[in-house]
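In structure tokens, the next block holds one chain alone, the form predicted on its own.
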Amino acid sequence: MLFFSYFKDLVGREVTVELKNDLAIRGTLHSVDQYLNIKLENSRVVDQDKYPHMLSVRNCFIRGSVVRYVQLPPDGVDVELLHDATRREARGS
């Protein structure tokens, strides 16, 4: 629950996802849920080159086991608040 929490928080924000097919997409965090799917709004692919099909999409539900990294803004990084929550959550609070 750790990352659905702080992804919650990045609703609105700017992110790249990228998938474990090595399609990276770039969009604004609309929503995401406890299973760690992801809605991005105004999204557009990273290598357009590599995938001019993907051109047309603007909008896009990524299903979260196919994810493998999720991109933050450098600023949207609170180290401190996720190095908190990691040791709670290490000792069971």
The other form holds:
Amino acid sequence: MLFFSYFKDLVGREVTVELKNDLAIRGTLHSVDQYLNIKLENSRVVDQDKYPHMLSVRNCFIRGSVVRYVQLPPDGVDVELLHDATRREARGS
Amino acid sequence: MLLSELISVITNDGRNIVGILKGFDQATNIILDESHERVYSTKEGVQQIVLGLYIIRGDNISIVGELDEDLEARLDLTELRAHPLKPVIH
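Can you give me the structure for the form predicted together with its partner chain, which would complement the form predicted on its own we have just seen?
Up next: the whole complex, starting with the chain shown before.
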């Protein structure tokens, strides 16, 4: 639940999602769900020459299970808030 | 919302399947009509293999992309050369 809430707060920000097949897609975070599936708007593949497979895709849905990393804007991370939330969650479980 | 739209599905084994989204569920299982697979190669243009009505199991799906008609029209698939996509490794 923690990361679901965290990503909900990041909606509207530019992120780069790196997938487990090495594909990297940059776009605006449109929405996220409980499985951490990600919907990106205005998406474009980072290395378009190497991966032209999604040239005509502007909005995409990325299944949570294939995400390796989500690269965030540095000012998108409130480390203190995350630490507190993590401590609370760790205590709860 | 994306129902009856043309979409592009990237599967876990690196295949690209294009078709009209007819249905889906919570597990991201997908029903695709008039689907065809686009096979990319470094040696020749994009090959299109007609598949018809397909159900793709959610387990096997990486990306579901909404195809932009204008961008699609501008694409010259015969000139595109690319390495096939890598399979997903968990």
